[in-house]
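One chain comes next, on its own, written as structure tokens: the form predicted alone.
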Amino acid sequence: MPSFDELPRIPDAGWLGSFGRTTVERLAMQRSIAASSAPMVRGRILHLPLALPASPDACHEVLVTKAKSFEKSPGLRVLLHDLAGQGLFTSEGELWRRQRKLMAPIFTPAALAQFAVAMRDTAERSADAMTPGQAIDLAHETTRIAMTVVGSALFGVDTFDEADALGAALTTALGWVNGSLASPALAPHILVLDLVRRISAKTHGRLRRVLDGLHHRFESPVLVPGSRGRELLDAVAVVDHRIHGMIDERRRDAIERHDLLGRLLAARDADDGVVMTDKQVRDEVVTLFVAGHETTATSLAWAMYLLARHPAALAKVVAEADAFASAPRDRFDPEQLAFTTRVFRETLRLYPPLMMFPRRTLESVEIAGTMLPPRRLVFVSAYAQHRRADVWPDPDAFDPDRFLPAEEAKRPKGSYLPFSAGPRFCIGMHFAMMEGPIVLATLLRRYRFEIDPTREIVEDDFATLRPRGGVPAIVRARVD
């Protein structure tokens, strides 16, 4: 068995480590993993030593059979801690498992199936107020329809108007995040917060008091902050003043409403009927909020920008578009748009929102036929897996009929990671499904969209995988 010391090594890109500190070096970084025969590679970040799983069989191991032994990068963790909280993408332990438990049944394809109109709406609204002749940038709008959208699922009200407000105020935290990643501070403030948690384990009494509220202190990124800190805290003060205000309001008038929100706030747990608490159900609000519209707007907005890059790829998409005008308002079934599907999800291969999964050994572990040791950070590459050329024949190119189900059955596992895999895969996986096929069938039955063919759009390593620049565009009446 290879020691980790012995794993093929990835170019450090600066004193970062293997990361670098621009888009271009991380994402080099990342096509030397999907470049690699191994099936695990080592790097570093700053100082730490880095596991990066190579081969879908190895990413398969990390985040499915033996996802048990892992738990989410504590620094992550940290750094969204006064954005989202102890929610599903932050927590950990008991409590992830109880709030997954009492969310899960709110976000089954059939549960889902009423916000069909919601989306379509949407989508449409924003349609009539563009006119031929004029210029958009279609990042901006998707950005809009999707928080549209997880507004009136959230909260059954209309945040169109909101947007430009929230988004500027969730980009501010988000960027906040991405930029302190690699803060020198971070890494001992990630020691302070084990040490303080492996003290308390042995005491009791006052003392352990003590320690579990400087361990809490500690979740949130004292120690990092920075020249920026104060803009962070501005930006999770608008979020918190909007969404605390919808769940007083809510408290206040006690009607029983069928959105996310009045779900989450009846939600129960079987066993012991335990409800969430304001601070939970805020929490989970915010990563839902966050996660719900920053990730489909990114999405969406390279999808059009795809499409307009290729035409017949885009007649399709059309075609279905003007079938899928007539079909019923209040439910949605994919096949209706189906071609429309496999361009949203070769999107996601090819521009995966969210590109790397960062992970830390709870104990020693073999991945790959490595034994890894505790607190090992380990991260899996969506965007290296998806750049594979053994496992996607001209892996670049944009080809929706990979997903055509006799060419996904050949597909190894952990191969195909946009919403992760196992248990931590994302709880609104099939919202996304839904919402970026029929919000792009919307919008292209209107219009089409003129993208300059000679501006090749960039990605830019934002908190998400984001168009640099956004994706400007004109608008054009329809000639069929």
The other form holds:
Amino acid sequence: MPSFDELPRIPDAGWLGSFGRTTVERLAMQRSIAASSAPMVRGRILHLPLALPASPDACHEVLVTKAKSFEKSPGLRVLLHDLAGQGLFTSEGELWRRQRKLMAPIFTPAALAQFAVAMRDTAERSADAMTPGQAIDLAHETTRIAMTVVGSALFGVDTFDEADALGAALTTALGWVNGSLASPALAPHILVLDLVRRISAKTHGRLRRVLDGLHHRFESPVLVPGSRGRELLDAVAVVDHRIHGMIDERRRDAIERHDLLGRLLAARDADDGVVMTDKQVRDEVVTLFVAGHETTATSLAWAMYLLARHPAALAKVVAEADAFASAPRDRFDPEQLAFTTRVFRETLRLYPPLMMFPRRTLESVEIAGTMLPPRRLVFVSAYAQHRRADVWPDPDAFDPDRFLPAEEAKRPKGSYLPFSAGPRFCIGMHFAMMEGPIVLATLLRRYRFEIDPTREIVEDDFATLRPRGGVPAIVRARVD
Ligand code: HEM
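To complete the pair, please output the form predicted in complex with protoporphyrin IX containing FE; the form predicted alone was given just before.
So here's everything in the complex, that chain up top.
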């Protein structure tokens, strides 16, 4: 069994360690994981050793079969603390387990089917506002659509976008989180947080209370520059005020609503009948908003770009979209958009919006034959898995038919991870897999989007894997 230090080492990209300073360097690092024949490789972040599972099996072990031995790495939890608190994305342990159980029934395909109408309507309204000849940025357009869709699903309103005060405040706060992900202050912050927790666990009485108070303070990103900036504090205050206002109103009027907020308020634990506190509902609402729009928006923008470069696939999507337009609006059968769904899945393979899932071991655990000690950082890269030539022949080529059922059955577990896997897989997966194909079909039935064929759009890994510089396009009337 190779020890950790005997694992092949990926080269440092600078003083920070394995992660380069540019997107190009970070993608190159993940391609080198994809090219590795070893099941796991190692790197570092500053002085901290980092395990990087390279084979599909090793990823499956971390995310699924040995998931209990891992927690999410605390970086994002700290950055999102003031905005999303203890929502599903960032919580751990018993709180996470309870919340996931409470929320799972709200996110089944059957429970989400009612939102298909809002997805169609939102995309139709966006198309109504376009005119042939107009220059647009498809990345901006899909962000507005995805924000409106998630706002409509959460609050039952169809006017929610960044023009709304709540939308603007959430966008400001999220912008700060995104901008701070690469902050050099984050690693020392987490070291302090861990140290305080470890010392506090060994103390008693007054000292323990002081250390616990300190720990509580460091759960907020206080060492990260800008975390106490006026604009950010104001934005979080608007989020608190508006969401608590809506919760109070719903509780006071006792009107049963079937949007996601209504369902979160009504959710009751099957075993003990307990409902969520208002603070927990607020944290979940913000989490769903944050997790639920930029990911989908980014993948929609990439899908439009890929389709503009692959006319044969575009023609098949448009044919499906024409048939879909006359299908009943109040029901959604994914079979109606089977090819468009494959296009969306292939887009998520080439450009997984969340490229890496950072984890940390809670105890000693063996992964791919190597024993990892407690508190070892382990990053699973979806991007690396999606570019493995032994799993995906010609991995950089766009080919939606990789997702024909017979092809899917051939691939190993752990090789396709846009929504992660195991207990912490994306709870919004069915929502996204409905929204993506519906929005693509609705927009592409109405117009052609002309994208300069000579311009290759590259990735920018700013929070999600975005198209750098957006996706500039000219709206053209359909001519067929
Ligand atoms: C294409 C769109 C989407 C992609 C690619 C995506 C991807 C992911 C991934 C990879 C994770 C797991 C991260 C990790 O394990 O570290 C995740 C978690 C999560 N996602 Fe999504 N997501 C998408 C859309 C959505 C939507 C539409 C919603 C809600 C409406 C949502 C809500 C969440 C939540 C709440 C979690 C945390 C789940 C937990 O830890 O229990 N996501 N997502």
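We call the rigid core the largest set of C-alpha positions that still match within 1.5 Å between the two forms. Bear in mind the structure is a predicted one, so any value in this text is a computation, not a measurement. Residue numbers count along the first chain shown, from 1.
J.: For A389, is the CA shift between the two forms at least 2 Å following rigid-core superposition?
T.: False for A389: its C-alpha shift is below 2 Å.
J.: So with the core overlaid, does the Cα of G205 end up 2 Å or more away between the two forms?
T.: Superposed on the core, G205 moves its C-alpha 2 Å or more between the two forms.
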